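In the form predicted alone, a lone chain appears below as structure tokens.
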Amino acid sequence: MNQLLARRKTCEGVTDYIAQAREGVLDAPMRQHYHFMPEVGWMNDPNGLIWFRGRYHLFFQYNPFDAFWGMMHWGHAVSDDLMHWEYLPPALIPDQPCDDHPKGGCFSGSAIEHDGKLYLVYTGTTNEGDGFKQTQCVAWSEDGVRFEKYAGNPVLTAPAGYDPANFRDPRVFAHDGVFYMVVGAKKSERAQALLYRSEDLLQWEFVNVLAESRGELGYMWECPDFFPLGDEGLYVLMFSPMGLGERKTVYLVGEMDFKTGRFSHHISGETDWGFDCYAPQSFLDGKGRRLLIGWANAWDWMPWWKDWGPTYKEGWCGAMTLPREVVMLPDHTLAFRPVQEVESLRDLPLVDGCDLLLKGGEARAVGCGAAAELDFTLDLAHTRASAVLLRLRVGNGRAVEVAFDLANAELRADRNNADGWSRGTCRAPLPMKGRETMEVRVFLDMDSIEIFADGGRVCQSLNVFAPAEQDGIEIEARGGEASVRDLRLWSLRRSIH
């Protein structure tokens, strides 16, 4: 048992491992046929994220011994087109007394390139007996598959004042010639996102505190990104924030001060309305594209969680959302619309550009899909009625409900019967004026529901766990008629196994 327990903490035993136990799991009936996964056992955050030498490269939370969450590793994938992953060894082993704990392990961070070599900057997490402590720590490669720790590790640990235990997630970044880190921490029970700087990425100083929460935006930040974006020099602090219950990402949109390390912001947003949408992460392509990135999941404390899905009964757990661009608008606020490259999955179209006048209480079934893209325009001009109701995954009596409240100006989905398992109806406020039309795109996989409504201002995910028979979809006015035009229905093509 110690010499099997000994070869798992090395990245040969690792690989070793994942090729046996991927055996009758890569083809299992929940498995997703185009959303991101882990090959076998327990996924969560992206970590990582970086367009490197002509590939994408995703890196992930990972427990490859369990479908539960347990010492994390980082998982890794690379792919020319973000649609077709090639799985790699896993990057890092918690092999390290920083980040060797069966509770702890190598916690979530970014990459960057320096000097031709790949650096991971990472959280790693144990417990010395006196409560868990998390420092920053270093690992690079030459070649960007095999990574090799620094021996100095960790490199920045939690300043005085603070607790060891949230101190965590860091964001590496490069303005003028300097590289930069934000660190998630929290301080009296309020979140603070700290800035440090560094000429070599091993040697860190303290600049200031970023930003913070006063007690509005929680007592923690996960997973703090922080990124320029568009033509006005302007900057977006992103964040899963601890303490606000449904709101699972925010983002702040403002100026950025270099010389006092203090981030001003005068908007704020949610990337996404939906249950299933946490720690994002971003970064830029090799097209010039802010890309992000989220875990298709979240954590116990939102007060409509139940549990983490029955995929675990597969051997394996989490998915990743669609990749998805980030696109600054005229008024600061931010949209997230699906890549391009996801069109490249589509087959025949099984709708094609289809017009539906719906009289009030009519519904209409408009194709089947349970691995599928939908997309169609609400003629808001020629629309009088309240409401018009979205049915995904119809059968067995069974379906997941999404209303485009337009008396409320609301989005809902409810998945309270959508397979026996989920729970919960997400809602999101629906920008309604002086619109004549609205977008919406919907993207069905085998456990995982995404909208995007309104150019990508307004996104809901949410995970279903319905079987592959239950695919029907339906569309309905309510209290009055209904003009949907151009609806367009496409099967998608499996691209991940």
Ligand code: FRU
Second form
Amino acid sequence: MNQLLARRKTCEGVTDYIAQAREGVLDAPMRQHYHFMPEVGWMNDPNGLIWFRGRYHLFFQYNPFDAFWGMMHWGHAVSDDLMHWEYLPPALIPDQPCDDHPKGGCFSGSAIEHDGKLYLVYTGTTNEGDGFKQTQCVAWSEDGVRFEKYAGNPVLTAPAGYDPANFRDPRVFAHDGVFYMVVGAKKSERAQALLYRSEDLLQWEFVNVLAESRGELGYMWECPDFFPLGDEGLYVLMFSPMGLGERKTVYLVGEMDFKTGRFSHHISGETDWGFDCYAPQSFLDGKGRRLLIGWANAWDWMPWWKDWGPTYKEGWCGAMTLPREVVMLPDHTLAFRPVQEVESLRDLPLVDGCDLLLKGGEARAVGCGAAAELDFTLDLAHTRASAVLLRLRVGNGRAVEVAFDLANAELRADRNNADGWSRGTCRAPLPMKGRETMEVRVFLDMDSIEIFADGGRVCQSLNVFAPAEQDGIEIEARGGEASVRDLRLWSLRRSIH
Ligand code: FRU
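Starting from the form predicted alone shown above, please give the structure in the form predicted together with this ligand.
Let's see the whole complex now, leading with the same chain.
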């Protein structure tokens, strides 16, 4: 191996490379203003989210050497407020026989604190010539910055009868003084989440199949997440299913029996209905909130996928969704709400609580914003319109059209005429029954739009690659009048480069 390649197998070598490469990238025009993204290169899933010694740690799937997916590292950043992030040296470098294949590496996983140290549990992916092999591995850190891999890795291999190429994304947690790990697995073309237990995070014993697909929930669950929520003793199992059409971030709510290691659910829902939210992971923060962050992009095996967008031309690709707070509602469905910290980015309001009564067919310009927040309430009791249309990133004869289709109880975001690049329409059922009002919050960043309707019960995230000056915002009533209340618009300040 030549010297340069050998250096790229060390944390110092990778950090030096990033320090040089980032100069040309940080001020590139398509960079997001307040969504986390890598300094350079490619990023996918959030990993190892944790509140550790008073700071937020975000790790992520990372290929610093190219703006496309490749051998996976774990990138690392820390924050005090979830909005401003400081990049740290990569936490995991693919440098072990079990995790250093060029089309493998250190795949997704999670973090936990134990004995004052920060432990990372991740999937090593390799191929020794007889197919990909995924195993679970451990690393730890005393200071939360420099990580050491366990010499006894891997700590877990796929059980007999399971596909060794689909055994990944360990989610560790503690319950009653015991550590547990949930791993995504595939058996006989069906997805399973396997449950293991351990006293020390190094020796693991199989407990049971926590939950499984009988065909109706896909053939593999990527990035399973499992956590208690609310005050009724219920648990949430969340995963990104493969082989389930347009459903790609599913949550199940139900009961956990730690004696048998089985989870049984009575609710199933969607974490995000948009094109661009995948592999979300949650964690509990110092304020007791259950927070969730997803990768704001998608994979080529998804039915509507086109590509990862044009930011590769600027030497980077990938961003995270806004951090969202997960809330259990009285009917045991979940709501996902942007964390309050995002309000600290608001500039003086451009529109400050305006009420609009729109006639059928009437469109109004509301203001401008490419990095902005727009909030309003649809007053359904005084609305006869069959649909309320919101046009975002308007300009150059283009726009993203978001339809609140009240007649058909559907939310649709259409990006076919958005930017000459993106395409597709994503849909979500809009709960209308018994609603007098519907709260809507929209977050625009340079390349992304996130819509939270009905208090976060319906979320849609999608990427859009329009130029910054294409920033108009319009609202229109169709098929009757619409009452829109308390409309507010802010520019959001830049918190990240
Ligand atoms: C999900 C995923 C994971 C895997 C990682 C590889 O997006 O496919 O299952 O660990 O990405 O980068």
